[in-house]
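Take a look at this one chain, the form predicted on its own, written out in structure tokens.
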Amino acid sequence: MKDSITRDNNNIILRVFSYLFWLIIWQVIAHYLGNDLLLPMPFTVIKTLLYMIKQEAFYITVLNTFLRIMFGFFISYIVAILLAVFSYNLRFIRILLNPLISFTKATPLASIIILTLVWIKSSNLSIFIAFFVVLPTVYTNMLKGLENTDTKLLEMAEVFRVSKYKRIRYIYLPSIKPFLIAGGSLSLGFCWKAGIAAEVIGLPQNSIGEALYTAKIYLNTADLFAWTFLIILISMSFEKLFITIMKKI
């Protein structure tokens, strides 16, 4: 027990040290350049972020982007799971969906964003792009989880006439859970990147993408770094929360 606690403490210390190391590298490079337009110092970025937090518009902007991207993520996550279940049970559905999944994996994101702008409003663009990015990853992982289910356990359940509910709970769920967590964790990072990229191109009002574009237009590098840092923070925090919830279910 003590060894485990010591190991956890050492990991935390190493993690903190790694972040400090890269902050120092950033500080040294920024100091060497001596130009906030090219690379602002960490303190300048933190100061800018603290100033932004005091503005009411900041929370509206963050909330709008967060709700859009997360809505796209959860809808896609549920649809991907349902499609994987149908594909697992019906070979025809799997064959039918294969071209679509291959298409979503191979198509350049920029092309999809520009094409989608022709069909839907810019305010809904990040929802669709988040959906588009998440679908193939979660679908593929879910399908792999189902296919890796122990066939011997399924045969035993069939012999002993175990109910479908118990089969799902005690055989299928333990098999697919690691795949669902991995798929969700991986797709969340892509989801935020793609969603913000869609907002930068579509420029919906009161969005993080619009704020990033405005910072770029006015050459406000400190704002650009502050918003980027915030995106990373939100993405990482929600990913940790998602994994924790999934592990406890």
The other form holds:
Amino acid sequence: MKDSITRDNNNIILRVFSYLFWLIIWQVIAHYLGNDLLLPMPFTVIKTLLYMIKQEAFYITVLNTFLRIMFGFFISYIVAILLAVFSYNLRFIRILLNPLISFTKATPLASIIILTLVWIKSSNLSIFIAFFVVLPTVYTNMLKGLENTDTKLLEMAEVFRVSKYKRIRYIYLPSIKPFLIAGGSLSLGFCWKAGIAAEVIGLPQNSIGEALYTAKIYLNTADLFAWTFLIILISMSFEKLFITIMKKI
Amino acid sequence: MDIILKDITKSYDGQMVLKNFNWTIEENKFNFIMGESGIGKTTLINILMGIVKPDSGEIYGIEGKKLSIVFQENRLLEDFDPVTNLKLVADKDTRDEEIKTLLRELGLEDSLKKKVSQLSGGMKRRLAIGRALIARADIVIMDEPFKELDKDLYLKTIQLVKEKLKGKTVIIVTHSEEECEIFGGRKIIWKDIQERIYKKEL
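Now that the form predicted on its own has been shown, please provide the structure of the form predicted in complex with the partner chain.
Below, the chain from earlier opens the complete complex, with every other chain and molecule after it.
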């Protein structure tokens, strides 16, 4: 017990140290360059961020982007699960979906963003892109989870005539859960990157993408860094929240 | 109604496991199959359960009947507790008290809240037996059910199974003459049957 507490403390110290290490590297390089346009100092970025969070528009911007990307994520997550269930049960559906999934995995994101911009409103672009990015990862993971379900347990359930609900709850769910968490966590990070990229290209009003673009136009590198830092923070926090909730299910 | 297996043939990858196998499993009695490992007993059980289809032959008297089984490898929900494992197969009207009493009778009262993965081999075996008992089945199949039990619990568990399954159609695969004698059921020795089949063929 004492050993494990010491180990945990050591881990925390190491983790804090690793963050501090990169912060110092950043500070040293920024100091060496001596140009905020090229690389602002960490302190400048923190100051910018603190200024930003005092503005009302900041919250509207963050909320707009958050809602769009998360909407795309959740819709895609549910659709991917349903498609994987159909594919698992019907070989025909799996064969039919195979090219679509391969296509979504291989197509360059930039092509899809530009192409989609032709079809849909720029304000909905990040929803679609988030959907597009999440679908193949969650679908593939869910299918893998279903295929990994212990066939011996399924046979047992068949012999004992266990109800469908109980089979899902006690046999399928424990098997697919790790795959669903991994798929969700992996695609969440990617979903934020792609969603913001889509906003930078589509420039929907009052979005983080638009703010990033504006910062770039005015060569406001500190703003650029502050927004980027914020995106990372939201993405990581949401990923942690997602994993915690999923583990409790 | 007795369960009648008529001319059951099954082969895997060209290797014959059962050939024109005939057997009558008597209703409401303990029926024992004895024989060495790897001679097709599990295949026969899988055919009875409907998991494996025979290449040819007929089975009468099993259709529509509710089965329960003790598999050779337990097949328990390792991440859940013993109560959940029994509830999985129990009828809706089975009371919690009934489940807990059975687990107590099986000597698992101290492990009600533990995950199955934390139980010993013998405890898991007793739980697998408990699952077969709680299921209120018409036919109970047990594949070497008492094999991993500690000496002190061995006889106790056999007595419990005997008492709970009295009057049901039970098929038990075992290597132990002692078990057959305790249950006093009808015994077939696999080797004899197979020899008879081969002789008939010659």
